[in-house]
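Below, in structure tokens: the form predicted alone, a single chain.
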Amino acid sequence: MKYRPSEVVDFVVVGAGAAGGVVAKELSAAGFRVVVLEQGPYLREKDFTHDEIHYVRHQGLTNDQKQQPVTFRRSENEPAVNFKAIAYGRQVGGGTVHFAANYWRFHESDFVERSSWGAIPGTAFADWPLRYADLEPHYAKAERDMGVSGLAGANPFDSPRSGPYPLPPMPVKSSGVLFDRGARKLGLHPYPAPVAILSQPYHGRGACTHCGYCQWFGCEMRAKSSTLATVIPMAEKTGRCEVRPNSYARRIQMARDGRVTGVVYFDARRREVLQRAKAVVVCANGVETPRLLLMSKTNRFPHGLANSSGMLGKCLMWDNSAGVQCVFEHPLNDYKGIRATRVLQDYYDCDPKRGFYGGGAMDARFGSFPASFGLGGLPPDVPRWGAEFKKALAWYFPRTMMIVGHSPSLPMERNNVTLDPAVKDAWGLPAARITFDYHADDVKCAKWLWQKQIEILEAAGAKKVWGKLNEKPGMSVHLMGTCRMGHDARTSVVNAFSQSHDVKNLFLVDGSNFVTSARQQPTATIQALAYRASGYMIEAARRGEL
């Protein structure tokens, strides 16, 4: 389906990604006339390869800073300079395209944390206006239209289900097996990842062949259950969704009475176009999406659209994990197969004993590939040239495994998005400018799950153990709380259905709506947001409201 710029669509969204992906799919589905911006290109199957040096030494699948530069500071008090903080998907499909696919729930106790521990100097930490009962079977339908192996009840900390996993786990992997013998020796419960990846054919699609090739690669097998191979093929089959690639959202247009009516955008030769539509839904992330905002300002909202509240960019979260990194004495050859097999939850709660706020998760995998393992992978004692850093080289890499440890970024208002008043990108448009520090007890977290890290590492028998914990941040893949959802108007930018409190017809659906960041891994509660959204759209579109 191909429709006019000049002709009203019922939607336009902005982002086709993994929230994205999933309204036009649910909108499309329910008989509504859907357009989908996406700023990048709409790749298939047959343009992803295994170029390490393009995927990985580049990130060939995300934003190039040349094209769209980011600057970042820790304070507003320092000069920002140009930095790659962010990373995110920039193709039809997003950051599910290369994403390594742990599919986590939140919890139960993730959306009352601030009821039940209190508040925490310092941060806007709050309660989410949901709770898990009300995701929980939007979960289920992610999970079950994705395509999701797992396996149901093997995590005794989860929260309830409905049902279990569409698809069962993956075979686990040497790294697997070697963290579930060091946890279990410590008393803790791994269990198999639930992973957006398919253990055998699912709806049509083949299942993974482990190739290796995972995270920040596209699948060309189309077994890792990125939108693109998912809910948008759905969509365009409605023949009422139309996926534009190549269109460079500029301004959300906004009419006298308070509605918005459509989205300015450059196309591919980048000439302006508006596209109208009685609706917006903006999927851009939780960086673009606010930046996009702040771009629309009116005399109506002079600090950016839908910014009554002045939280507009604000309570920026951030990616915080650390890998400890491990030799045993036999190959393992993890670099074969999917990132993750195994995952433990043990440490996942808050502990006013531990003396700060947090908990974590982890994960046991190899993270690297030959070349970028040779660049950062070894120990710090080995040779980095001649003979011997080859031998070293030929011996780590099959003997190395990691655990990645996930622990939480707390919200504070000091950490968000603004845009930079000197620097502009390839379009003319002002770039994102981040500020953003770890709070103490951010880094108080970090270090204490690292230490459980190399105790299981030890228990299971590892040889050498390494790695360095950066107290600073670096570049980060899960952007959240941007433009958070709250029952009050006064201190949120969404409701509790991602409608924007001061414009009804304007919907910002991504990681932006998170209120705190659990235990990062945010994807399959991103999803769950947009299905839940999509069913608050469907039903406001039919009653006339937007």
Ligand SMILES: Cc1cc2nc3c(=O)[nH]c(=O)nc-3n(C[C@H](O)[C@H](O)[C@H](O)COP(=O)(O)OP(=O)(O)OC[C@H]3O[C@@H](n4cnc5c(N)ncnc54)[C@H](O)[C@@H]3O)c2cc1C
The other form holds:
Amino acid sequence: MKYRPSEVVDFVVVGAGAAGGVVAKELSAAGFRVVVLEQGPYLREKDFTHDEIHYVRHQGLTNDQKQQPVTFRRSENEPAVNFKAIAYGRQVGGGTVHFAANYWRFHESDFVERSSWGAIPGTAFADWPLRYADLEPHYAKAERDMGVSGLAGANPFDSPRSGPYPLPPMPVKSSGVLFDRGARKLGLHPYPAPVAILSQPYHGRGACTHCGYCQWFGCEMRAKSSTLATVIPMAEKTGRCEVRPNSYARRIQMARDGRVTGVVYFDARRREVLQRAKAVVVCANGVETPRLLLMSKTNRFPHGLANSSGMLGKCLMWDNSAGVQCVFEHPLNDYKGIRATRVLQDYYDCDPKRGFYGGGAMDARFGSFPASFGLGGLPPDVPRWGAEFKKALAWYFPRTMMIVGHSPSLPMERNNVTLDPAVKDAWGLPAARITFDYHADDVKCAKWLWQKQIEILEAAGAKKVWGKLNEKPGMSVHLMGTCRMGHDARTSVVNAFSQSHDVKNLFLVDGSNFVTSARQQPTATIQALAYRASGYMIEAARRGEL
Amino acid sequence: MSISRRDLALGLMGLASAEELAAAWQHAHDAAAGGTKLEYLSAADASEIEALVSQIIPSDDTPGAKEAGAVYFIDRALASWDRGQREVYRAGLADLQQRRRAAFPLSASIAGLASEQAVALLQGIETTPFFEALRTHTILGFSGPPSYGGNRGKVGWTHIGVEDKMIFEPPFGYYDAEGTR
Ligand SMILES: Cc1cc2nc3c(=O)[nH]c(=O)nc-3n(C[C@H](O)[C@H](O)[C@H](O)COP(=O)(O)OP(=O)(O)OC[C@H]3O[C@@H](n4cnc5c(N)ncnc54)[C@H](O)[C@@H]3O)c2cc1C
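Next, report the structure of the form predicted together with this ligand; the form predicted alone has already been given.
Now the full complex is given, and it begins with the chain already shown.
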């Protein structure tokens, strides 16, 4: 399907990632004419390889710091420096192309943490404007549409599910078995990791062949349930959806009546094109969505489109995760198979006895690919080069695994996305300037969880445990919170259906909607929100409200 | 694809000139199968760099950075995707040659040094950007993707027990059997 830009389609969607793919499919399946503008290329399975240098070292499927620089500072009192503080997937399929595919639902408690914990001074800690029960059917639909493998009932801390996972869990790896061993000794409850990867053939796609190249890579086998392999082809099959790659949105167009009328983008040849539409859905992620709105300011919205609240770009939350590595006596060969096969959520909920806000989840996983392992995977007491180094490579690589702990990042207005006043990208647009630093509780929680990770590995019989806990933010790959949802138009950017409070035919649907960060792994929730928002858009459009 | 015993012996004794060694080195490598043309480095510099990478991941009873072709990896990196490191190499190598002449006045080249001498030389620059670049490239050239000119015959992967396959079947590791589910 191809539309002319001058044609007024029903919806133009910016970004073909985790959320954008879902929205495109839902809207087109409901009979609407949809154009999806994606700044990145349209890659196919045959384009993917196991090239560790391109995909891991150069993060070849993510935003390119040379073309689209990001600047970073820890507070507004510091000058921002050129630093890739955030990474996201930049192609049709977005971050779901190269994600590790951990597919965790949030818990009932996540949506009401503010009520149960109380206020936290200096933060924008709040309840969500919806509950787990509102999202449950959408989680279930997302799991069915994508193809998610897991074992319902295996995690005693899960919130209620309306049904089983569509596919049985992936086979456990040695890292998962050892994690099980250690955790059970401590009376904990590890369970098979829910993943957006096929354990069996599903909807015409083949099962995973356990090649091991999941995180940072695209899946050649279409076994990873990215939106590229699932809902985007479904959208295109409707005959009503055009996915337009290499189309970089630079401004949302607004008419005098206060409604948006389309999106101006740079095409592959860097010409500016206006795609007209009756409604606009921005799914460009937790950093690019606020950036695009900030770049779309008007006389009516001098501080950024749809920003009457002043909250646009604020409350950016970080991917707070830390890995502990360890080595066992015998080879695990953890490079084979998917990244993580076991998860544990015993420590998920907050507990005032700990003295800080937060809880944690963790997963047992493969650490680093061969060359990355040589560069930084060995324990600090091993020589960095020479004969001993070489010997250590051979001994450690097959015997090493890690536990990654995932803990929250509190929403604070001082952590935000703004337009850099000086640095421009290759198209002449202002760079995203990230201002971020942890809340004291973020650090306390990560440290506490870190000790729990070590306890489990020691209980499992690890011969040596090592790692480094960063107290300064490094790079975040979970971009959450910059267009938060809420009932009150004075303190939030969108309502509980991801609709702009200010502009009725403008929807912002992606990780930016998050009110809190739960225990990370945001993608399942991003997609559940996208299904819910799509349903609302379809109803509103049918009623003629958009 | 190794330099002949005689060349090596000459080198170790410091008798061969740097040019002679480089020529012998180039000859030995050309004779090996495929992909030995240099795109950026001179044969003389390549010979010196190979001597250095051979200390970072030495060849002992199993292949090291040298057999993996790490120097070709470096040559191609500097010729293409890692051009930005050229100056680090140029300045770093010049500095290292100076250090060599100061420490081992009788030597003619790094490749001609005894192993302990080369190690001592490298220990002196361990915290420099040149060493960091060299170490990074050596490791990438040892166990990175073979399509970049290194990891020849997949020796780097073999060394760490990695099979290059698209399809694996569980059990993957020693402990899998202990699993209940
Ligand atoms: C290495 C890595 C591993 C990860 N593993 C996991 C995991 O295991 N589990 C998990 O839950 N999450 C994981 N994530 C995070 C996950 O990828 C993101 O949470 C998710 O993709 C975000 O979805 P989104 O819809 O908000 O945005 P995205 O998926 O980022 O999609 C946004 C899309 O919009 C496009 N876009 C942006 N700006 C414009 C513009 N101006 N014009 C046109 N197009 C634009 C982008 O190119 C992109 O394709 C991982 C991320 C990384 C980097």
